[in-house]
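Single chain ahead, written as structure tokens, the form predicted alone.
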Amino acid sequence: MTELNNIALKILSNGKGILAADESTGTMTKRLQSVNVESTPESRLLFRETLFSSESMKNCIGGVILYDETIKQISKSKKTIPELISSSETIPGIKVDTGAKILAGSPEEKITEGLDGLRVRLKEYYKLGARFTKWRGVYNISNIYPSKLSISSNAHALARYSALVQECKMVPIVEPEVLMEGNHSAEDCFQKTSEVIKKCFDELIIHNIDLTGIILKPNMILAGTNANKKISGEDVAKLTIKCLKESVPSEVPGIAFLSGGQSEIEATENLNLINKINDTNFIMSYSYGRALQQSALKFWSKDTNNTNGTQAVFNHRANMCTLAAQGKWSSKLETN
């Protein structure tokens, strides 16, 4: 068992999942403004530190994805943020892409950038305490998208990123996200997601990636946000598992789903349904941002000094997600 495999398993074993707290300054500013809190380095740190020092970090959160600003900040207890996270036996991670830009040759689509200078940045992040990383490729979906160009370009970038990360002794999260926006059917989502994931693994194999030392972060198979026909949670689970069984090599230790615009309850319920029928060897867990933080953020915004109250809201959500990662969640537990 490799060291990278050990890290991946530590992040996802025993129902643990990943807190995606890697919102860029621009995104975090929008989130804070939506709850009438001024966005400053101090306010962004205060909210994140409130979550990172909560009780559920020990039992529920196996890894935290940080943003460049956050990994370099110092907590109130004078620990660095990676030290604060590690004190709960949780592994610090870092987002390393520099965002999705217009794809030359297909201006309606995006390519994720950030490979230039990445080797140097990875060494710095490793010294700061990061042991895993994240890079997100995004794919539009319609009757003509994602194009072959988008699928190939993003798969190639994800593979080059993964090779640099593993060279630096960190675990790459490979995140090919087929977006929910659109009026596509769940069947379309299944087809396009399968194509995207298969191409990613073709490239990862060409780049000699140790597949036992990565975590895949895909979307669930859902109908588009404007689709005429939605599907049941049971069908989401069946199609998602079918897609992953047919597209992901068996060496991959774990899959951490993104919430991709689902509500907190939807993301929890669908993960639970997936785990109730998971007949694969993959650990299937969560890597949620909004679906772990939104209720806590709303509560915190009313009184940013109410640390205990905010942590209680976050602990509940994290506990629900961890139960779902074991197929043990039920809607009754949401009100207890």
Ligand code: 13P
The other form holds:
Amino acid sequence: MTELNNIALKILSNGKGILAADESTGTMTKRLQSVNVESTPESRLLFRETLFSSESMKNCIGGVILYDETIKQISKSKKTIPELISSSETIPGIKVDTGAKILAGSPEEKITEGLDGLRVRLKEYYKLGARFTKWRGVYNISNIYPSKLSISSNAHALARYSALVQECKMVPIVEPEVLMEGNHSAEDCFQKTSEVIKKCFDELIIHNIDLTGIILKPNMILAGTNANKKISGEDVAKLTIKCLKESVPSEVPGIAFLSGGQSEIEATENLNLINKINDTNFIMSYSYGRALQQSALKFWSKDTNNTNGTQAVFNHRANMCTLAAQGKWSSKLETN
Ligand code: 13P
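What does the same protein look like in the form predicted together with this ligand, given that the last one was the form predicted alone?
The next block holds the full complex; its first chain is the one shown before.
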């Protein structure tokens, strides 16, 4: 087993998942403003540090994705944030893309930037303690999108990123996110997501990526948020597994879904249904941002010094997601 495969398995084994706490300062500011908390380096640190010192970090959270600001911050206990995370045997990771910008040639679509100077930044992040990274490509669906241009340019960028990350001895999370927004059907989502993922692997293979040392972070197969017809959780699970079976090479050790705007319960329930019928060799777990943090953020905003209360809310969510990653969740557990 290679070192990279070891890291990927350590992050995702035994129902563990990933806490995606890598919101950029702009996105985190929106999240904090939505609960009437002023966004400052100190308030962003306080909320995140509260989560990172929770009990569930030990048994549920195998990896935390950080943002550039956070990986360089010092916690109350004087540990650096990567040291605080590692003290729970959790692996620190880092978002390394610099965001999605307008795609020249198809201005209604986005291309993710951040390749220039990436090797130098990766070396710095490794020294700070990061052992895995994230890069998110984003695709919107309509009858004409995602275009061939967006599918191939984002796949190319994800592959160049992955090659640099593996060269620097870290595990790349490859995140091609087909967005939920729109009135598309689940069948459209299935078809476009399959095309996007297949192209990513074509490029990863061309770039000589060790597929045993990556984690794929895809969307689940869902009908668009404004679609006339929604599908059942059982169908979400079936279509999601069919899509991944057909598009992901078997060497890939693990898949960690994004929540993408699903509610906390929806994201948990769908992950649970996926694991109940998972007949692949892929570990299927979570890499949630909003679906792990929403309730904790709301609770914390009422009294930002209530560490224990906030941690209890976060611990519950993390425990539910970890049960779902093993197909052992049930809605009854939510009310206990
Ligand atoms: P959500 O789970 O809120 O979609 O965030 C995951 C993520 O990291 C998006 O890049």
